[in-house]
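A lone chain, given as structure tokens: the form predicted on its own.
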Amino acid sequence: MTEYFNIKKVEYEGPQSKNDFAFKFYNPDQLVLGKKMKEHLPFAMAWWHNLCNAGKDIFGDETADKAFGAEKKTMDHAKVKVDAGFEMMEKLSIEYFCFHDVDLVPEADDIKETNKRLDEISDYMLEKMKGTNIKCLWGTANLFGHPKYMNGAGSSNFADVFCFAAAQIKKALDLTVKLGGRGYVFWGGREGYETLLNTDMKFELDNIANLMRMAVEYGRKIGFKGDFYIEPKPKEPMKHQYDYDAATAIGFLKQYGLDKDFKLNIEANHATLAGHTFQHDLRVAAINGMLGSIDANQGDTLLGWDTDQFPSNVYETTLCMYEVLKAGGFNGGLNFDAKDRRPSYTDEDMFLGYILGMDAFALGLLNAAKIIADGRIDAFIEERYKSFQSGIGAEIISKKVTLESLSAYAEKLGAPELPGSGRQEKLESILNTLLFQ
């Protein structure tokens, strides 16, 4: 059997280790709040970045070699990508992968030929999965890359394009079920508009919802029992995308009656592009019962686009895992929708990126558990809203009041007291102490 990476299996060696190819914080079997770390952190490999992206950007050509010894855009190349991907996942103890349909095989001119290729490669993947712990986290269809999707898929102005999108979704759902996927994602990469001067917004939103409804009906018919996900993103490649952020996506799902089958796949870099923190979109999803899965990456605060970097910001990973733990966990996973920087082009860099991200989230999990065990932040929040536990506050919560009765109460008070300090600086100090003690 060909070995594609001259790297040994990556093991946990602890924070004192100087071995670049060892985990410093990710210890899969370590118990954290009664569960193994690997159960809290179901990591997944993103097929498109890890096995397909070779560093090409709008200003320059590829820097990395992702041919893996085969001729690109052939089925031989598709198969060696499977071999290389499974080798890498096993050496990193990653148990899940995520894919777009055209990540797996080169797209043919005829969709029937593309589907035959997908059948062939998925059979090959099933064989590779035997005897391993590797599973499919979620699948999706690439409805943004081909020129026909220049105006979107569900939002397209051309009915034939809508039909091709439906056909790709159908096949991607078939593959997801075949590979045992736990979820299916809609990322509306071009479901949006550049100008309202040529756009019927309501028509497009109705059509997107109709396409999603048909996907749910078909998925359930073929035995898909997992969650459907929307992955919010505010812009790029379109100037304005309809799934702008978590709140917008939830409103859309509820408006069209899709909220029973859909949850959200929250991506860190997408949340920050929307002007939110990663923690914000996670909280919005969680309080609406729609925290489904997570794309684990980060952006660059100095750049205004989706850089998809491997996560290294431990504040972000800590507050992410704090939200996950407070929500009682999630059914999805942590997919590394992340790529090495263009000058980091070697095979070793592929591994080092994942080690960085897995350690950052492991450290975030440990820190989040500390915050919960410490209890001071939770206790402060409870105390901050204490006035609603008795008296007029309790009456407000129990909905026993009217505007008239509240107005009369306020008139008796005369002048209001200040509501008490938010103590933000104190809480941030507590956070720092817990992270670095």
Given for the second form:
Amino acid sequence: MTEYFNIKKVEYEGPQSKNDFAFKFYNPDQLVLGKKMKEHLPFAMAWWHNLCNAGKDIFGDETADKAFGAEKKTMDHAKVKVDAGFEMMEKLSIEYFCFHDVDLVPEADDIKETNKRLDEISDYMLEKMKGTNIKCLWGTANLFGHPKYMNGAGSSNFADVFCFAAAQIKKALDLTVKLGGRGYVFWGGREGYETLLNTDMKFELDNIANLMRMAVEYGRKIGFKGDFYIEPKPKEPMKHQYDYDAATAIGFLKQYGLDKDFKLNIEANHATLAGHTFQHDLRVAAINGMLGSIDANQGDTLLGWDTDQFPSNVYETTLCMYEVLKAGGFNGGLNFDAKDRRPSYTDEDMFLGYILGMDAFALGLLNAAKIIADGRIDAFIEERYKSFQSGIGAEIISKKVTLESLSAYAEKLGAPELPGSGRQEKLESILNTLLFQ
Ligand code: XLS
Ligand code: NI
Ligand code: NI
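Beyond the form predicted on its own, can we have the form predicted together with ligand XLS?
Once more the chain from above appears, this time first in line as the rest of the complex follows.
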């Protein structure tokens, strides 16, 4: 069996370790709040970034070698990618992967031929999965790369393109079910517009919803029991994307009656591009019962695009895991929709990126558990809304009041007292103490 990476299995050695190829914080079997770390943190490898992306950007060529010894754009290459990907997941103790259809095989001109290739590679992947713990987290169809999707897929102005999108979704759902995927993602990269001067927005939104409804119908018919996800993103590649952020996507799903079958896949870098914190979009999803899965990456606050970096910011991973724990966990996973920086182009860097991300999330989990065990932040929030627990507040909550009765109450009070201090600085200081004690 060819070994593609000259790197040993990455083990937990603890924070004192100086071994670059060891986990300092990710200790899969360590119990946190009564559950193993690996169960709190179902990490996934993103096929596209890890096995396909070789550092090409709009100004320059590839810097990394992702040929894995085969000729690119061949089925041999597709297979060695499977072998290399599985070797890497095993060496990093990553139990899940996510894929787009076109990440798996070179796309042919004729969709019938592409589908044949997909059958072949998925047989190979299934075989490979046997005897391992590796599973599919979610699948998706790439409905943004090919030139025909220049105006979107479900939102395209051209009916034939809509049909190709439907065909790709059908096949990607077949593959997701075949590989036992927990979820199916819609990321509407080109579902949006460049200018309203040529766009019928209502027509496009209706069509996208129609495509999603057909996906649900077909998925349920072939036995897909998992969740469908929308992955919100405000822009890039389109100037305006319809699934702008969690709140917008939830409104859309409810409007079209898709909310029973769909949840959200929240990506850190997309939330920040929408002008929110990562925590904000997670919270919006969670309070609506729609926290489905997470694309675990990080952006650069100085850059206005999706840099898809491996997460290193422990404040963010902490607040992310705090949301996850408070939501009672989730059924999805933490997909590293992340890539090394272009100058980090070696095989070693591929592992170092994951080690960084997995350790950052392990730290985030440990910290989040500390915040919950400490209880001061939760207690503060509880206290902050205390006026709604009795008296007029309790009457408001039980909806026993009217504008007239409230107005009479206010008049009786005369001048209002101020609400209690928000104590943001104190709470941030508690957070720092918990993180760095
Ligand atoms: C791009 C998206 C994409 C989705 C899957 O910005 O994050 O990678 O996760 O299509
Ligand atoms: Ni993503
Ligand atoms: Ni992204």
